[in-house]
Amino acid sequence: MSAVESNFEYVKKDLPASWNKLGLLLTGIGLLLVVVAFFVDHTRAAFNNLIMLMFLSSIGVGALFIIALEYLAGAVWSTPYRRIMEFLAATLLILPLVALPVYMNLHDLFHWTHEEAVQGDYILEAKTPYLNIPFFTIRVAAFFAVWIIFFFLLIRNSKKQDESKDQSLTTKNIRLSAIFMPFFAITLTFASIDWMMSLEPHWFSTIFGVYYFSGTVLAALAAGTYAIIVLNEKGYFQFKLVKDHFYSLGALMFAFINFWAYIAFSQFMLIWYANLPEETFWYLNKWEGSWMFVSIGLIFVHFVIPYFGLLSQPSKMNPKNLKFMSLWILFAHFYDLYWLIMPTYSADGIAFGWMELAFPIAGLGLLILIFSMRAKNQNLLPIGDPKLKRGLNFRL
């Protein structure tokens, strides 16, 4: 073990207590408003709860994917702050609780749960072997189980390596990551189909899972980038990130901004070109009334602004710009999920009020609270990782 790594092992800085207090405050206020929302209008609250579920799933599963990707790729530059992604991946642990109110309101959310609606509908009857509550329940339980099991296995080995410095644990995590990847692809795809695409059970898109994947990884990257830069500015890493680290984070976010736009346009273009009524109605519904402005806004919010915000090389190296763009991307992902989900509830126009603010407040509070709790009394750096020193000295 090098002297540099040894220094990290024995010099720890606990995160400020204000972070935990802020998380508790936002969570408390948010959950209070959420409870009131379910009493006032449980259907509208259920749709907002679904948006929060998909957003928190993006952060948790996306962070776990980035961890696995680093192991598989043998990446060096991201090693010093992989532990930050591990903290964010802990969001997976609360997903079953967040999903519970959604599950209890399936009848209000999903048209295919109404037996009288399925009878006589050829398309819904054909989808019944897949779209039925018992099988839906099994799938959802399987998604959560797979994500949480791989989370515990990967994080356990990473934390154990802090103490043992056993390099074979890196090899074990590489193998686990290789096994996780196909499970990740399958579960994330079917989770997006089950929770979002089946809101309109007559509609289908073979690229929808990839669409959600692109936004998921981008959101996790943005959350991680913001946390990394804030911790770096406050000196919690015990080393200073250099422009090469900033550039790598910015370039990766920029790549996934373009990937999201490519997938979004590909899905739209193929449906528009085929011009099949059973596909086009999904977009036409989002072009009616005030939803037209939300649809146009999505192009600017999720692509144009972050694209030009991270286009130049200096913009990818500027910590202040990266923090702003990270928060913007997180907002854009929530905006995207609202655009995907909420038209099913309010087809006539935008539904926006205090309920639509309550759930993001609760979600943000939970993220901060989980992050601060996981970071407590833990190394912010994977001090036993054999790639750590090279990652600290990384230069392009």
Second form
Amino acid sequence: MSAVESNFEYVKKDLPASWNKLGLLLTGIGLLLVVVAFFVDHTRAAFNNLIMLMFLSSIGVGALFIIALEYLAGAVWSTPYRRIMEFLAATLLILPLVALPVYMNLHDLFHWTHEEAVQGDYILEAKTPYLNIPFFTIRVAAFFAVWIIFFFLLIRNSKKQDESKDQSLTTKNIRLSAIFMPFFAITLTFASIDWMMSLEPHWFSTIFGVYYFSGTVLAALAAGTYAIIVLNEKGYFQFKLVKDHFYSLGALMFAFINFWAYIAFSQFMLIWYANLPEETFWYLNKWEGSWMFVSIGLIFVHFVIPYFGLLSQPSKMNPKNLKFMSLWILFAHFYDLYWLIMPTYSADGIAFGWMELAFPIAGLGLLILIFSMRAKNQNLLPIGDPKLKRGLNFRL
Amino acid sequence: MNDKILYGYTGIFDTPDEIINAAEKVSDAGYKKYDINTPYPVHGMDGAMKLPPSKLGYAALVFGLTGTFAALAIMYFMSVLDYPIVIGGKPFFAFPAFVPIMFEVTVLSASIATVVTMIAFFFKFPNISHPLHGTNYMKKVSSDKYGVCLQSEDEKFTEDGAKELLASLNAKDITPIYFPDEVHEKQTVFEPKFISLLLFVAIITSGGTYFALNKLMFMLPFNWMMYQEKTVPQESSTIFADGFGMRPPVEGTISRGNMPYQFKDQPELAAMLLKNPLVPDEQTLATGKEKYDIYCSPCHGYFGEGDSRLRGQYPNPPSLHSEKSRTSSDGSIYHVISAGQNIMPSYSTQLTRQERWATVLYVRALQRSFNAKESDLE
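Swap state to the form predicted together with its partner chain from the form predicted alone:
All chains and molecules follow, beginning with the one already shown.
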């Protein structure tokens, strides 16, 4: 057993410049295409922008949740790479910018913003106290504010600890995490209701927030796992992660795949069983024309393939397999959001063209860019954290 | 010199780091039959002891999958093959409704099978004794110490070698452990004490279940679901003057899709005006035969000969093959089915109009079979 010595000295290594360049390149191409897209067809572009907004919020909020969870659970195994999650959580900072084009095209996205449509519609009229643009704006601003404030508070303490090595900062962060958790649950639930469920304002599902939450954590974990494995391969951590670390990451992803399937199936089965027209239409819309194949595909992409890909113990310990599966899960989360959002735009069948590719390119570019920018002036390891050594020596 | 059989040598350590180190050294020394005893699972122990992955997972997999498919097969047999009932307009093979049950049975059978496999194969059921039980060593390692036990079964084991190895690891309290004096077979699960414990648990569990399901459910407030402030069918009511909970339809209304029979007391008019809308094809006759066999045959007999199966409890009806029956129009037979005749009641509530006309056609077919025309033989 190769225990990491206690007198272990961390020397900061910069990430390769090619990462920054790749991020810039993808962002540049993506943003150019996005601007063109908004000129060509602003409705379709707004829908795609919404998918990207939800995807980036998933990674940002999900990463912040995982950080808070680590503090609350007193987890040791994830401490060495908590910084990776902190870099990913920085995505929260650009969310308001990503949300801006969506907010400017609310009329294209949300049926309930049209006053003439709401008038005479009994259900929508009854929902107006909640679904109206001023209140919507306040809520969305509040979500972003809560996320960004907690991001800054948690990250500041973690960063400070690198120099001061003050253990009380960990205690402070545990308290902050405990306060963050209920805020997280409420904001994420309502964010998913506001941005995605209200696309079909007549429809409702009480499990929808949990459904989005399961995908959120999964996406953040997958993005983090990918980054951790790539950085470990190139030796940026200065120590080698062992199979026990990989196993823990893989097991958590595996658990959340099952959790997602459990929630998705619960939502489907209750609606299928009750067979009430005001609920079933949402699923029927996703069964219309070629959407049927997307719906069936979702079961395989989001559950069957990652389930068997991560089922056995060796498959979770193999970094190569884990790298592939984490990319696959990121794709699956995008696929899930596409399935949730796009049927509202094109009801008769799949809409997939250059626009659907432009937004993910821009999103991916932004993600890489933020990651490498955050990594530039921070340590890759939380060197002041009292749990770090135990985390490096973590064995199952 | 004692004549006890040696089980092994034990040594005690104070910290988890020491025991991990000891486990590594012992496995490096080539020992296979040894065990580490710790008060809680120590991280990294599997690797230090070079243990292969446990085989228990395969038992869980096999029994879990067996549970999944057994649940599917049982539900398929019950709700598709043996007793198909339409529930909530769903197909007989309602897969989404099966999934939760399949999931639960999978979890149940996998977990039970894992525990049973562990007890039966890994713990060598019904043996419940172990030489380490009751020793000072076991008392220590189950509270705050970490211990290693080298077993004499191991090929490399020698008394001096084991002592030396433990001493080189700086183990404390190096002691030999002997098999207990009593004969082994006595210490099995089939002991009166243990059996009475099992009985006690069984009585408490089943008694509690009986109480919960048969008594508790009828006590306040657990019976609130059962007794609600509403009138259920067949119940009396204090609200209505006639005391009936069930109300007749409002006067002048009819239930949906159900036109009342308009020739109720006018058999001649019915016989003259009503025409059979159906043609005697295979399906119609099959429907007619089904309904005839259910509703008509108890009195009229399976072939319409008037041979009642009711053993004289009612006067036997006339044969359907009489001259009068054969020459009467379809409309007239339809009228008899709809409105009744003499002692025969109306069948309008049991048979829809379509079914009544189908029954008329079947009666015609019966009549034809008894009095076939010359041309039918060709």
